[in-house]
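We begin with a single chain expressed as C-alpha cells, specifically the form predicted on its own.
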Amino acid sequence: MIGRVIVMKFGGTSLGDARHIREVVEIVRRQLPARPVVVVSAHAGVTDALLEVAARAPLGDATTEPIAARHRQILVDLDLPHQLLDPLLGELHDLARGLRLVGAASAKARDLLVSYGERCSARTVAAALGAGGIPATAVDAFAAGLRTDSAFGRARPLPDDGRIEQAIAAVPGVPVVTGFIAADELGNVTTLGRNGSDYSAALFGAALRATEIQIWKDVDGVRTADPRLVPEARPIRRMGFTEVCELASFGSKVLHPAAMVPAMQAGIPMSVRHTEAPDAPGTHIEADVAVPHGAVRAIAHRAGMALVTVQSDRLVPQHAFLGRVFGELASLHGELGPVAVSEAAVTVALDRHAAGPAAARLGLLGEVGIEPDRAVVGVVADVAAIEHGAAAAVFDTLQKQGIPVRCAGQGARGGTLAVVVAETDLSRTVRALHQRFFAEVGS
C-alpha cells in the first residue's frame, strides 16, 4: 500500500520555461506533507512541434534540432547539465530520420514521436526538483503500468489491477510521471489524445486512491466564460462533476472531457489551481455540490466546427438510417456537438477537420452537405433554469442581437442548451449571453 497521496498535474504553459518550472518546484515543496505524485505535460508548444515533424516527414523535412535546442536551453536556464536529455533527444533524432526515409508517419509512429515531449519534460522537472533539494524521479507512465488499447492517437485505458500503485510505491522521492502517454499490451507507446494529461492525472489518482487531484494551469479555476472573450468573467469556486463534464463537452479547455470520469468513479475531489497565484482558491470540484436552484452557471464555446447534414433517400426505414448514420460517426472517434434529427435527415456539429472524412462516409447513406466555419456555444445551468425561462432567454438574446441560430440542442440531463452559430458571430454570442445571465447575479 502506498498510503495517502495527492496528484498534482502541471500543464504545458506552467512548464513553458525555467521561470515557470522554478515556480512549480516551490508549489510542490509546499505540498510535500501531502506526499505529491506529480504528472506533467510537455513544455508549451512542444507537442505541436513534434506533430509538425511527423506531418513534414513525407516531404523529406523532419528535423528535430529546434526542439532539442529548446530543451537544452531550458536546462541551461535552470543551471542543470545541458546534456541531461541527450539520450532521449538522440532517440528522437533517429526516429525522425527514420520517418523521413520512409516518407510517412503512421498513427503508431506519431504516438511514439510525440511521447518524447512528456518524457523530456518529466526528466527536466525531476532534475529541477532535485536541484531544489526535493528528491524526485522521472517515471514514464507506461513503465508505471498505465495500459491502453491500441487505438493510436486516442487510446482508451485498460483496467488497472494494482500494478500502478505497486510501481509508484517503488519510486524514490517524488514521482514525476509523464502525462498523455501510455502503452498497449504489446508495449507500443500510445497517447490518450490531445490535452490528455488531465486524463492521466485522474487515472493515476484513481489507481492510487489519492485524497485530491489538483490540476495546475495558467488560469484561476473555472470561470463563467472564457476570459479571453469575456474579461469580466467570474471565477466559480465550487462545482459538481456533472456540470464540469457538461462544460468540457461544450468546449471548455479548463479540464479534459474524460478527466472527471475516473475521479467521479473513485469519489476523489479535484481542484483547478493557478500556478502563478498558488494561494488563490481556484475551483473545487466534487460530487455533492449544491447547484443554486434555477441558476445559469457558465457559458462555454467551441470554435472550429462544421455542420454536416445527411439526407436520406427515404428508401431506408428511419430507424435503420439513424443507426447507420451514428455507426459511421462512431467509427471516426470524434467529438460530436448538437445533433438535430428530422424524419429523413440528420445534422451534426463536428470538428472542422472531421467534417470531410464524415461527409465521405455518410455520402454512402444519402445526400450530404457541409456548412463550414461554425461554432458551438453551450449554456450550462440547473435543470430548473432551462425549463423555466433560460432557454427562451438564450433565443431572445440572440434574436435581439441579430445572430442567427443554425442548430440547437438540449442535453440529455436537461441542464444544458447548445446553439450553433457562425464562427464570425462567436464572440458576440458569448458576450451577449454572459451579459444576459451574469450582469446582475453572482456566480
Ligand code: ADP
Second form
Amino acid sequence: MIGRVIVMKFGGTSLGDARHIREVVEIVRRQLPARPVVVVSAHAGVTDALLEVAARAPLGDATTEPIAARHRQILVDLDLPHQLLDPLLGELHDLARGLRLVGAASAKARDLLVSYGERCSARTVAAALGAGGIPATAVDAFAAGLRTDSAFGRARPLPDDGRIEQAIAAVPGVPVVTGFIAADELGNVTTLGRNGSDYSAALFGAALRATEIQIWKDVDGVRTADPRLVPEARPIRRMGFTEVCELASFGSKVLHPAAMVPAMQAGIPMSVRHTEAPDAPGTHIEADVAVPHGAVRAIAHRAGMALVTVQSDRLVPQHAFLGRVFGELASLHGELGPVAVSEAAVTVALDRHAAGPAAARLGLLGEVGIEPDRAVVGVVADVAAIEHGAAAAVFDTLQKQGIPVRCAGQGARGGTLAVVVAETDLSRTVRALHQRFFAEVGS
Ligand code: ADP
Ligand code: ASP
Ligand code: MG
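Having seen the form predicted on its own, please provide the structure of the form predicted together with this ligand.
The next block holds the full complex; its first chain is the one shown before.
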C-alpha cells in the first residue's frame, strides 16, 4: 500500500520556462506533507511543435533542432546540466530522421514522436525539484503501469489491476509522472488526446486513491466563460462533477472532457488552481456540490465546427433512415455537437475536419449539404433554469444582437442548451450571453 497521496498536475503554460518551473518547485514544496505525486505536461508549445514535425516529415523538411534547443535553454536557465536530456533528444532526432526517410508518419509513429514532449519535461521538473532539495524521480506513464487500447491519438485507458500503485510505491522521492501518454498492451506508446494530461492526473489519482487531484493551470479556476473571450468572466468557487463534464464536453478548453470521470467514480475531489496565485482558492469540484436551483453556471464554446445536413429521399422508412444516419456518424471519430432531427432530415454539428468524410458517407443515404465555419456555444445550467426561462433568454439575447441561430440542442442531462452560430459571430455570442446571465450576479 502506498498510503495517502495527492496528485498535482501542472500544465504546459505552468512549465513554460525556468521561472515558471521554479514556482512549481515551491508549490510542490509547500505540499510535501500531503505526499504529492506530480503529473506534468510538455512545456507550452512543444506538443504543437512535435505534431508539426510529424506533419512535415513526409515532405522531408522536418527538424527537431529548435525543440532540442528550447529544452537545453530551459535546463541552462535552471542551472541544470545542459546535457541532461541528450539521450532522449538524440532518440527524438533519430525518430524524426526515420520518418523523413520513410516519407510517412502513421498515427502510431506520431504518438511515439509527441511522447518526447512529456518525457523531457518530466525529467527537467524532477531535476529542478532535486536541485531545490526535494528528491524526485521522473517516471514515464507507461513504466508506471498506465495501459490503454491501441487507438493512437485518442487512446482509452484499460482497467488498472493495482499495477499503477505498485509501480508508484517503488519510486524513490517525489514521482514526476508524464501526463498525456501511456502504452498499449504490446508496449507501443499511445496518447490520450490533446489536453490529455488532465485525464492522466485523474487516472493516476483514482488508481492511487488520492485524497485530492489538483490541476494547476495559468488561470484562477474554472470561470463563467473562457477569459480569452470574456476577460470579466468570474472564477466559480465550487462546482459539481456533472456540470464540469458538461462544460468540458461542450467545448470549454479548461479541462479534458474525460478527466472528471475517474475522479467522480472514485469519489476523489478535484481542484483547479492558479500557479501564479498558489494561495487563491481556485475551483473545488466535488460530487455533492449543490448547484443553485435554476442557475446558469457558465458559457462554453467550441470553434472549428461545421453543420452537415442529410435529407432523406423518402424511399426508406424514417426509422431505417435515422438508424443508418447514426450508424454512419458512429463510424466517424470526431466530436459531435447538437443534432437536429426533423421528419426527413438530420442536421449534425461536427468537427470541421470530419465534415468532408461525414458528407461522403451520408451522401449514400440522401442529399447532403455542408455549412462550414460554424461554432457551438453551450449555456451550462441547472435543468430547472433551462426549463424556466433560460432557453427563452438565450434566443431573446441572440435575436436582439441580430445573431442567427442555425440549430439548437440540449445536453445529455438536460442541463445545457447549445446553439450553433456562424464562427464569425462566436465571440459576440459568448459575450452577449455572458452579459445577459452574469452581469449582476455574484459568483
Ligand atoms: P494547461 O496547459 O495547464 O492544461 P490549458 O491552456 O489547456 O492549460 O487550459 C487553460 C486555459 O483554458 C485557460 O488559459 C483559458 O484560456 C481556457 N479556458 C477556456 N474556458 C475556460 C473557463 N471556462 N474557465 C477557465 N479557463 C478557460
Ligand atoms: N501536451 C499535451 C497537449 O498539448 C497534453 C496536455 O498538455 O495536457 O495537448
Ligand atoms: Mg491543457
